[in-house]
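The chain that follows stands alone, in the form predicted alone, written as structure tokens.
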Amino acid sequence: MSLTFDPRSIKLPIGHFIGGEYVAGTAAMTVKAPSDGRPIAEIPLADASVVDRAVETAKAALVSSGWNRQRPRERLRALCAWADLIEKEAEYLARIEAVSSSRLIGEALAGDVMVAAEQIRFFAEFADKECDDLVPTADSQFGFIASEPYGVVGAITAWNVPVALAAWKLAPALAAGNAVVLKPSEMTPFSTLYMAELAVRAGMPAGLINVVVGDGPQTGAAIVAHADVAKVSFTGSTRAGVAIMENAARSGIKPVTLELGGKSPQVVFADADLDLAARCITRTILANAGQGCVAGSRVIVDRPVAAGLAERIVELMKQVTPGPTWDETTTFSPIISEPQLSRIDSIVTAARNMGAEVVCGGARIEREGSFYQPTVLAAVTDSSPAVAEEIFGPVLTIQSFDGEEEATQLARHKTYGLSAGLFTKDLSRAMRMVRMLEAGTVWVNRYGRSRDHILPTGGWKSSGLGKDLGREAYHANRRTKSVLIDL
């Protein structure tokens, strides 16, 4: 069956989702499809009063439903029913995603939506398996560490993989017994709204998930600063992450989890399988047109094999098929917006002016929509903006090294430390380099996350604070108190 569809046939959910129903607001922003630039919706932008309504609704839902006090197995069942309905509605959810974002219909259906359902089930299993810790004390005393939910968790997600990011934030917070007020990106709010609707249709208490549509400076800031939001989780740019930390500190100290920007290296040694390395490198920078925080955009390669690796990468880059996200034959995504495309091009131009060699690409694709050519830049230094800045586009830089020490130095970035790739057949070298690479995640002879949701993700340096996924994400949504009883 063909996955291609007519984007005009899709009705997008509009408004905020509060207390189990859509709440209209004054249209304040036009959302355009990146595939063709066509306006697809007029959306409201929530102000502080809308955020306050959502938070109050979340607090009331916790009390009326007893979500934070009920038997954990009941939370597990409710979350699994939600995951089941997401899978049942997967095609429509993927179509919503494809119309409004840069996600290709095939990737959204087989990847994003199904992974979101998997992650909800994964975290649901923690609800009745993680427990308080009994600790050793004197025989005349009884001591334990009690774990409890925060209450209302505020979540803010980015535009690049909306369905998956919504699951990252919602699933562990809900499994841990919290309610959530979530702000998706104003450029891609629709799939998150529909996921919240599906939760209520699946039988979860209305008001546990509240979605407010809006921008960062107004809506996001109001969520972070709200006195009754006890914890904040954010995925987005490092600059926005800094603003969130400042806001959280000013408005009353509260924990924050931040998954931020990256400028990840992929280190290739001469003994590596170059065909494998080229496929992995190309796949990560072409996926979603490089619009991913973990995109391995800095290739650092052993000098003797640098030319051969570059040739392989360029040949693979020529095989892309740009086109609308709703056409199943498309293999290369658009850039999310014209401003973002202009930013990508400005960084490439600045790098070229500083001496970078354009091996391939280096310009927009002249067709309907916002598309940029897969680009490889050589002869770059660490001072080049293409190396220093997170581009969030299909742009690779190539630097060569001699020996492990230089490879480590080139891989080290002064700002970011989100992830890193490493290609070598030497296990001893791999283990040495894993320890030396400054990143929250290191992949060896592969690049990119698997569907092993037990592995946490999160960055070092300015790439973030705390972890998403894994048991760490569940525990981050609960707080502890120490209890000591004299018997």
Second form
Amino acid sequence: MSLTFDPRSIKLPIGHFIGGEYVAGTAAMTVKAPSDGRPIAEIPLADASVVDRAVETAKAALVSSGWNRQRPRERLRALCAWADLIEKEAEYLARIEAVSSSRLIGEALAGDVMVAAEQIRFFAEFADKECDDLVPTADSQFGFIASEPYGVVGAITAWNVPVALAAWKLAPALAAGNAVVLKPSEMTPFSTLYMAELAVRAGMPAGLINVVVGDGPQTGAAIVAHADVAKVSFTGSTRAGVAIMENAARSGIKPVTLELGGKSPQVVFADADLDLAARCITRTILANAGQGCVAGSRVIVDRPVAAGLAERIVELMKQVTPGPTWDETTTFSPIISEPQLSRIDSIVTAARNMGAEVVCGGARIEREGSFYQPTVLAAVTDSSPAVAEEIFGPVLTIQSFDGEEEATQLARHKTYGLSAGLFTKDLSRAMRMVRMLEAGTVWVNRYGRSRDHILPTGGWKSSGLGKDLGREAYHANRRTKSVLIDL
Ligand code: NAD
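Output block for the form predicted together with nicotinamide-adenine-dinucleotide, input the form predicted alone:
To see the whole picture, the full complex is given below, headed by that same chain.
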């Protein structure tokens, strides 16, 4: 069956979703489809009073539902019912995502929605399996470390993979016994609203998931500053992460999980399978048109094979088919907005002015919508803006090295440490390099996340603090209490 659909057939959910129902707000911003630039919705921007209403609703829902007081297995059951309904409604949810974001319909369906359901079940399983710790004490005492949910968790997400990010925030927080007030990106709020609606339709207590639609400085800041939001989980740019950390420090010293930007290296040694390396490198920088936090945008290659690798990459880059996200034959996504496209182009232009050689691409694609050519830049140094800055577009830089030491030096970014790729057939070298690379994730002879949700994801340095996925994400949504009883 064809996945292609008519975008006008999709009714986007509009408003906030609070206490199990849509709450209208004054239309304040126009959202456009990146595929063709057509205005698709007018959305409200929540002010502090709307955020307050969402937080109060979340607090009340925790009490009335007994979400954290009932048997943990009940949370598991409710979350799995939500995952089941997401799977049942997968095609419609994926269509909402494709209409309003840069996600291609095929990727949104198989890669985002179905995996989100899987991750909700993954975290649901923690609810009745993670135990508190008994501690050794004298016989006359009894000591243990209890863990408890925070209460209301505030979550804020980026626009690049909205369904996936909503699942990463909601699933561990809910499984751990919290309620959530979530603000998706103002550019792509619709799929998150629909996920919240599906939770209630699946039987989860209304008010446990509240979605407020709005911008960063007003709505996001109000969530972070709210006195009853006890923990904040954020995915977005490092710049916003800094603002959130400051705000959280001033608003009651609350813990923050920050999943931020990246500028990830892909280190290719001469002994690597170059066809494999070229495929992995090209796939990651072309996926979602490079609008991925872990996009491996800096190729660092052994000098003797640099030309051969570049040739292979350029050849693969020629094979993309740009087009609307709702057409299943499209293989290359639009850029989310015109301002983001201009930013990509200005960084490429600045790099070129500083001596970068444009091996391919380097300009927008002249067609309807916001599309940028797959681009490879060579003859760059660490001071080039194309190497120093996260571009968040389909732009690769290529630098060559002689020896492991120089490879390590080039791979080390002065700001970011999100992920890294490594291509070599030499196991000893791979293990040495894994230790040397400054990154929260290292992939060897592959690039990109698998469906092993037990592997946490998160960055070093200015790429973040704390982890999404894995056991760590569940535990980050609970706080511990040390208890000692004299018997
Ligand atoms: P952004 O920082 O502009 O916005 C992200 C979210 O934060 C949005 O919802 C926005 O409204 C909100 N926001 C902005 N300023 C805020 C503030 N002062 N207080 C509270 N909220 C605020 O990022 P973006 O352009 O939406 O997304 C792209 C960025 O996200 C890239 O840097 C990318 O690397 C990063 N990202 C990281 C990961 C990860 O797992 N590390 C995943 C996806 C995206």
